[in-house]
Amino acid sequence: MTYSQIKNEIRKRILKLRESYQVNKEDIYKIKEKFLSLLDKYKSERILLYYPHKNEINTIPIIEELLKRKKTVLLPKVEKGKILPILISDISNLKVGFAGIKEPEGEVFPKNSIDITVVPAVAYDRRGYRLGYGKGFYDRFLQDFKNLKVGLAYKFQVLDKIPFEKHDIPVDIIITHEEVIEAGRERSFLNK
């Protein structure tokens, strides 16, 4: 099997599992609490999240809590194949955008001012490599991003190994309801 075929097989299998997965609100609460602890640990103020789509980890409770805490909350807007981080102040005024995902309108926020980017994926491996939807939007966006990259996942989305190429950008931390995996522990900013 080729590299692409292997990735496609994994993608199909995990998406099928995710589609039929019965989400447990308690698990989402545990992921939210672990993520909020991470923000405190790294003293993060400016966070780029994603709007949940097709049974992804529900980030809405996190977004609402961050807005309550007066954090700088950003959501991605996809334009011409690029991710643009846009500041939001309210989750109710989003519009349906690329691939049917809700997106904000507004000015583009400077990428290098973002403390944490939460990167969606179909699956992650324990080293932080991720399998996305195959469009490469986040790999391009993260190419020169120097700060913390976090993945949120159901337990079944974390695999031992995912094939990767040199242009694939891993996340530093993966949060499930059961654990926080420090995939990029050797990166200097994680040891502060």
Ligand code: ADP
Second form
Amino acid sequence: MTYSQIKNEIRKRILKLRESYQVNKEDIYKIKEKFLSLLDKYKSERILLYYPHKNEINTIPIIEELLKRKKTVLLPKVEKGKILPILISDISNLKVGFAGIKEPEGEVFPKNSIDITVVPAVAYDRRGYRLGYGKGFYDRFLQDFKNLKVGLAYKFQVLDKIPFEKHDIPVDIIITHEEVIEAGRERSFLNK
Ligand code: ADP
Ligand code: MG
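Same protein, different state: after the form predicted on its own, show the form predicted in complex with the named molecule.
Below: every chain and molecule of the assembly, starting with the one above.
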């Protein structure tokens, strides 16, 4: 099997688990709290998040809290297969866009003035490597992104190892309701 076939198998398996997963509000609250605790530790004035789609971790409570704290909050808009970060001032005037996901309208924000990008995924491994939906959108976006990359996950979305290819860009931190995984550290321990 090729790497991309293995990735497809894992994608299918985890998406199936996610479809039938009973979301626990308490877990979402814990993930939010853990994410907010990062704000004291890292530069975090300008944050790109994602708008939750299907059974992805619900980021809306985080977005609302960040807006309340007067942070610069950005959401992605997909145009010609590219992710564009767009500033939002509230969450109510988004429009359905690419793949049925809600997105903002407005000016494109410069990528490298973003402090934190919250990167969605189907699954992550403990080294930070991630499986997206198979289009490589975030790999392209993150290729020249220099700052902190954070993943949010249910426990079943964190695997030991996901095969990765040269173009795959890992995240630095993964948050589950139970732990904050310093994936960058685990990667350097493993020397890869
Ligand atoms: P995902 O990250 O969404 O799970 P993959 O990593 O399998 O998906 O990538 C999907 C496709 O996108 C692959 O064919 C890959 O070659 C392409 N791709 C990803 N990143 C880049 C890049 N930086 N430049 C060109 N093609 C890319
Ligand atoms: Mg990839």
